[in-house]
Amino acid sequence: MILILEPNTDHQGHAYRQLMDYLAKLPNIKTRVHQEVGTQQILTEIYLVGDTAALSVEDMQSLPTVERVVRVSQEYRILGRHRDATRGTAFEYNGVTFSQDHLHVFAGLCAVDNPEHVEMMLQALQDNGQVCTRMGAYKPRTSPYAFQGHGKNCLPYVFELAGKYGIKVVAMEITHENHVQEIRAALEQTGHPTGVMLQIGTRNTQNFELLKAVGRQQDMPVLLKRGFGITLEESLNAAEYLASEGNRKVIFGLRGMKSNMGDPHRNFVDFAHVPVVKRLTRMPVCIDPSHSVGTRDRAPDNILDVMHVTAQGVIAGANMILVDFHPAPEKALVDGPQALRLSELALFLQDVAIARNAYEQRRALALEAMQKNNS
């Protein structure tokens, strides 16, 4: 059960203390308080965990400062919709708003190789009006002999250059909780010129101790990718681990399923699940066309497979695109064969805009049809 309090409820006020005192006396019930700080108001939700079946919705709604009561109807207690589609889905980070209604492109280097290539990439993004990027410092690899990333050594110059070119959010994969501390230290060292979205890769989707550690920090949002060879439900429960520890700034990433059914693509594209995740949860949904396709192959219509796949995800309502670009793909230390060239960035963004416009038209058409049916 979730108690949604009146906006801007004062946690030091008498009414709030009276409410918490009452909840503390409920038998076999534990409380978890989550607060959402928006630009205009502060929202508080209290999660009641335990034997809540005996609690009356009407009684709970009559308690001080309680505006609304939601009885949980899904396994995803914090991130789920619970048959209450009016609950907000947005969060803001470093001036960028993420929600199931927005769309952001995170184009960049799968793996940071040198400052020159980082600067070239960020300059191209600024020239094309972009404020988000991906930059891989920590790279989990199948082979122990493959390049593992420059780690904390590249963080200062990546963050400084991001600030120089107006990049507000850098998506960066981590594989250990120590990486969170290294990132935080580098941001502090460079004067916080940018923000970081922590990325949990597919190999770590069920690394539960890492999920709990990342969930305990609440200043940086998290992009969680769908896991290798597990069900969508299992991956969504992994996201719930993050939220249950306190961090609800979670974006769910679809990056293709590991299956030979997707050949000759690198992975079987799973972007049909974009609307499914948005229906089941309040999370924005990210698509990763680069790791889904894995090549620069081009169809007979002269459109790259990566761009075809991106359009499929965007027209289904994706809210974020994580895509590989590189100034010199042939020199890339990781995933060069799938990286797009900087000369293709403007075309890619234009193609995304076309697909997004088609999605907006489809959504408007569906809303119009629903209103006619209800009239």
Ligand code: PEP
Given for the second form:
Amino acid sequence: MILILEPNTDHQGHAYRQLMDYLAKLPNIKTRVHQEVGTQQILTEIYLVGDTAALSVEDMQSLPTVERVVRVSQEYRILGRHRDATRGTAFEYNGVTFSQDHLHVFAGLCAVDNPEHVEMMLQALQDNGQVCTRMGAYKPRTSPYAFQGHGKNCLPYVFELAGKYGIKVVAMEITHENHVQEIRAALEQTGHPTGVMLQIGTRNTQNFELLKAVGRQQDMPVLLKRGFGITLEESLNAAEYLASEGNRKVIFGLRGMKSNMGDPHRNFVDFAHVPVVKRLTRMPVCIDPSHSVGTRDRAPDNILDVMHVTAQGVIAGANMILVDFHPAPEKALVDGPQALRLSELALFLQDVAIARNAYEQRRALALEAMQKNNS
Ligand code: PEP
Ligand code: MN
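Mind giving me the form predicted together with this ligand, seeing as the form predicted alone was just shown?
Starting with the chain above, the whole complex follows.
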């Protein structure tokens, strides 16, 4: 059960203390307080864990400072919707708002190779009005002999260049909790020219100790990718690990499933699950068309498969697109065969805008139909 308190409830105030004293006396119930500091207001939610079936929603609702009570119906206590459409999905990070209604494109390098390519990429993004990117410094590779990423050595120039080109958020995969400290140190050393969204890759979706460590920090949001060989429910529970440790600025990423059913694509595209994740949870949903498709193949209609599946995700309501670009894909150290060229960025963004527009029209149409049915 979740008690949602009135906005800006003072934790030193009399009413709040009265509430906490009351909750402390409930038998077999533990409380966990979560505070979300937004730009406009501070929100407090109290999670009641234990024998909550014995509690009545009406009684809880009448307690001091309690605005609303939500009975938890599913596993995902914090991130779940619990059939409550009114709880917000938005969070803000470094001036960018993420929610189930927004859409942001994170085009960039799968792996950072050198400062020249980083700068060319970022310049292209700025020229196209983009404020987010992806940059891989720590690369989990199938072979131990493959390039593992430049790691912390490339962070200072990546962050400085990001700042120079007006990038607000860099999505960056980490594979070990030490990487969080390295990123934080590099941001400090360079004077915080940009922000970082920590990415947990598909190979680490169920690395619970990593999830707990990343969940304990609340300064950076997290993009958690779905595990490529586990159920959706298992991956959503992995996201809940982050939230249960305190970080709810979580975006859920679909990137295709490992199954030869998807051949000749690298993975079986699972973007039909965009609306499913939005129904089950309050997380904004990201799609990664590059790691799903894995090639630059195109259909007879001249549209690249990467762009086809991007449009499929966006028309289904995706909120973020993580996509590989490279100034010279043939020279890329990782995943060159799936990278789009900088000359294709404007086209890609135009194609995304068409799909987004279609999604917005579909949503308006559905709303209209529902209102007619109800009247
Ligand atoms: C990536 O985004 O660079 C990556 C390795 O993705 P995934 O974890 O989905 O394979
Ligand atoms: Mn990659």
